[in-house]
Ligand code: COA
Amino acid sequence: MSTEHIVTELQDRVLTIRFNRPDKKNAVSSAMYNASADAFSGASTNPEVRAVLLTGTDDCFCSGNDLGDFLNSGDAVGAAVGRFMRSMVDCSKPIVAAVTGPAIGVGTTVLLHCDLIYAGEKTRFQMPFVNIGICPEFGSSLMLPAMMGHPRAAELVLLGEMFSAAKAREYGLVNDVLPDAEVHAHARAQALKLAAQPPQAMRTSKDLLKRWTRERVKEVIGVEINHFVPMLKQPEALEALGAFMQKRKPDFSKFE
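Any chance of seeing just this one chain in the form predicted in complex with this ligand?
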């Protein structure tokens, strides 16, 4: 499935996958999930692809799931989201992320499934799942505590506040923080280095790094989706999503 909001380009054996919907801060629609899933699955099987570079537009990496889709078509979103997530978890080629501007919701959790992650100094991360009346996704309920310990994972998920690139590095979410203008070139240079490595050793090594947790992560993704899709229809999420659409602050004071 294709959409102009996901741009792919294969050059020098590096497949670039770009979130390209700048007027909506690269919010991910179901069509974008499906197009990205096709791109990651294609990268896994295409011998011409040795590495993937995942990026956004200059002023925004990704503002997370399209909140209008969450409000209007939760079940369809669940199917597309699941397909996208599995395609990344199963991707046999190394994935490098170049992150500048906001990286929110799935814009942060997608990084848990990349191999090398480079962020700009001004990048702001956020996992506002609780804030909008839903719960963590993309295996993050398993992977965040495993990566950074429970207190740090709880801080990021339960408070749901924006956090800096420096904190993302301290907590182990990104490899390096660079001046914003240098992020893309550096990430591409790293992807080119990966693409120059012996391909079979690369695939085997990535497989081994992921093999021990891959099936568990996919199981967790399914459990999380089974929670968050029904939560989208609950009053807390309806209040949060309605408030976003109406550009007002949500009011959760009436909920028990």
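Just so we're on the same page, rigid core means the largest C-alpha set that superposes within 1.5 Å between forms. Keep in mind it's a predicted model, so treat the numbers as computed, not measured. Positions refer to the first chain, counted from 1. First, how it differs from the form predicted on its own.
- Relative to the superposed core, residue 246 undergoes a C-alpha shift of no less than 2 Å between these two forms.
Show the form predicted on its own, please, the one above being the form predicted in complex with this ligand.
A lone chain is what you will see next.
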């Protein structure tokens, strides 16, 4: 499946996968999840692809899920999300991310499944799942505490506040922070370095780095989705989303 909102380009053995929906700040729809899954699965099996570069548009990496699409897509959304997530977890080629502008929700958690991550100085990250009455996804409930420790993971997930690129680097979420205008070129240069490495040694080394946690991560992703999708239609999420649409502060005082 393909969509105009996911643009792919193979050049010099690097496959670029770009979120390309600037009018919606690259919010991810079910169709975009399916198209991205196709791209990552294809990269794994295509010998012409040695590395993947994941990016967005100049002013935004990804603003998270298209919640309107999610609410209208029924059970299909869970299947699309799960398929995309498994395709990234199972991708045999190294994935480099170039992140500029907002990286919200899945725009942050997707980075947990990349191998090298470079962010712009002005990039802002956020995982506002609890804020809108839902739970974290994409294996983040397992991977964030393992990466940065429980207190830091709890800070980012339970408070759901926006945080800087500097904090993302301090917490181990990104490799480096650069001037915004330099991020894409630097990330592509790193991807080209990976693409020049011996391909079998590269695939084997990535497989070994991921092997000990891969199946556990996929198990966690399934558990999270089983909570995440139903929660979108439960009262807390409906209050949060209604408040957002009405430009008011949500009131969770009536909930237990």
